[in-house]
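Heads up, the chain below is alone and in the form predicted on its own; it's given as structure tokens.
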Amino acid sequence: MRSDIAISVRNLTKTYRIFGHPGDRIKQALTFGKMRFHREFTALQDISFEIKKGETVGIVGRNGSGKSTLLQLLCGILKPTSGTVQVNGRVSALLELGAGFNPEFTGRENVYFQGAVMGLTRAEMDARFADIAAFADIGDFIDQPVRIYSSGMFVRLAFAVAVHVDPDILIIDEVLAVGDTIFQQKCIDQISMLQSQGTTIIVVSHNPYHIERLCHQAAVLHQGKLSDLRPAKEILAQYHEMVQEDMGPSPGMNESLREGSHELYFEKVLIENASAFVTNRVLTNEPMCIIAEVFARCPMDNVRFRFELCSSSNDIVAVVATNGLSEAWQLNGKHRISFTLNPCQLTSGWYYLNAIASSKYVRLDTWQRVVDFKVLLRDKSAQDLSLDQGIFVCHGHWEFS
């Protein structure tokens, strides 16, 4: 393995034995696994990647594509069916909740087992507790058993200890989803300065923000297969296709995600680009239209008509309402409303929309996600990828005197 990369994966198969009942374990053995009674499941099949060292990678997937069986492939913990796994460097890992701490044991006799585990004589751990303890904020419960530590106290502690060890190469999954904000701000801004100093590090989420912000590439993990690393971005965006085929029909389409009185209701929501060509895609920095056909049941006015623009991690980016402009409509039978914002500045991306109608204080009509739409770069060549990173596109101008 060459002297730049830090993990080194090679053809890498794991695979599972899955017995249908305890004792069928019993009888493979005294078969002397001439008679077979599992099946096998293939977690991880044919896998092979790079990792130089100081970059900063992302994996995405649903639950049970293989990311927690890769990390532990990857930490030593478990042993590859075929091929090979090379490690450059001293792993700290934070996989599922409670790995490698012993429940009777306080707090800081972990913070110490640790150490020892990670190679660090008890000398260097004293030099550490200090930083240790202030970054998990704990307080007296640092000397009582973790067992009786909520989710939230267990992660402070099982990240401070992780990322004060000095690691060459620092793996997490999904520890982010569990602390507050703070706590979640006080990692990232962790994280940044281990990438500051050349660490090598694996983020496993499920929050296209977090891999999108602290991941030089990416790759989805999908049924044991794992795609060709790429920009953070253009990986998310893949990503999101595939969770769309999975879910089948758009969300528009199920009426379960609709409540209201509906005396007056949205028939159709959609969105338009002149440039795009496509019903629901859109070119960035061009005019972008939102068009819904809306039926009143009876004649009514003081109607309010509001859209939410929404991120695929489900944060509204902004709002649209006719507050102030429609109140002195007169609505009978079928409507159709639309909005152009010109320019979009959305970055490139999968967003989505939610359609709310009321009146007064009635709600008349509100569809979560009524569509999904796509914004596209209008010339990747041309563009600087650079600038296109969060949710939104900056419009001003320079000056220099």
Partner chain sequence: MTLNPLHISADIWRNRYLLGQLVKRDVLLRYRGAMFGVMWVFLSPLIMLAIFAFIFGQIFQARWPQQESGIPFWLLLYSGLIAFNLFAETISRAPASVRGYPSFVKKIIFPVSILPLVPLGAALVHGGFNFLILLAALAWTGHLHAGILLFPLLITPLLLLALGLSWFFAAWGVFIKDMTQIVPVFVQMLMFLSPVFYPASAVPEALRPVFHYNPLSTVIESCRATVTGQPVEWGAWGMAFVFCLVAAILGYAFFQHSRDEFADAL
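Numbering follows the first chain given and starts at 1. If you're wondering where the values come from, they're calculated on a predicted model, not measured in any experiment. Rigid core (definition): largest C-alpha set, two forms, superposition within 1.5 Å. First, how it differs from the form predicted together with its partner chain.
- Ser348: CA moves 2 Å or more between these two forms after rigid-core fitting.
- After superposition on the rigid core, the Cα atom of Ser313 is displaced by 2 Å or more between these two forms.
- After superposing the rigid core, the Cα of Ser68 is displaced by less than 2 Å between these two forms.
Follow the form predicted on its own with the form predicted together with its partner chain, if you could.
Left out here are the partners and the other molecules; the chain alone remains.
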């Protein structure tokens, strides 16, 4: 391995053997593996990558995509089924905060013990203790048993130890999400400091902000396969798209329901995107068109149409209606009405549409959840990702004086 490489992974595959019953493992051992009592589950498939010294790499992926398995393999906690992992330097792993802590012992004792686990002598820990205590900021609790700590104190102490043992390689699994904002900022600052000291860092996080803020490069892990390492921004965009694609309509959405006198009724209601394709996927920054085909059994006027856009949590997000306009329309037979939102402006996710037609006195046709549609982001820059929250994306203009 070249000396500027911190981690080199070649054709790494990890297959778990799943035994239905603990005794099956013994049976298999007793037959020297000639009889199989297990099924196999491949968590990682043929992964190869290299991380140079001093680089920070982010790994994103859905739950169950194999992220934790990959980190455990990098730490040497798990053994690869095939392929190799070579690591150059001392690794400090934060797979679970405070995993080695014993609740019966005081914070101070646990700090020293954690140091011993990392291979530091008592004298080396003495030199670091003041920094650790200051970073954890738990005051006199440092001499109390860890079991009486609040969860916030616990994670602060655990994180403080892990980042103060001068690792060559720091592996962080989803632990930045703990603690309050101030502590998170402190963690990020500390990690930035380690970066400037040349520590190689691998971060797993679901928070796009952390990945973009900390990582030079990133990769998506999906169903046990790892993408190439690319700039964090590109990877985040790819990941976001993947998550959106995979996400189906929420099971909590209201059932489709239809009632009314049906002297006039909706034949169909559908969504068209900007290029006039019938679809149920629209982009947030492009026009979206609601099209309804209606049929009137007899000549009538004074009809109002109303469309309710509902979020996956069944809240009405917006209503468009023909009030004050359609009363003059003379309806008989088949008609087509449409409404264009330009641009769609909804934040990404699943929505559905309720269509309602009513005359002055009667509900002609009420069709709940007539069509589902999904709003996607097109440009997945982190800038847009950070705005993809709430109900809709505001357009407006800033002034500065």
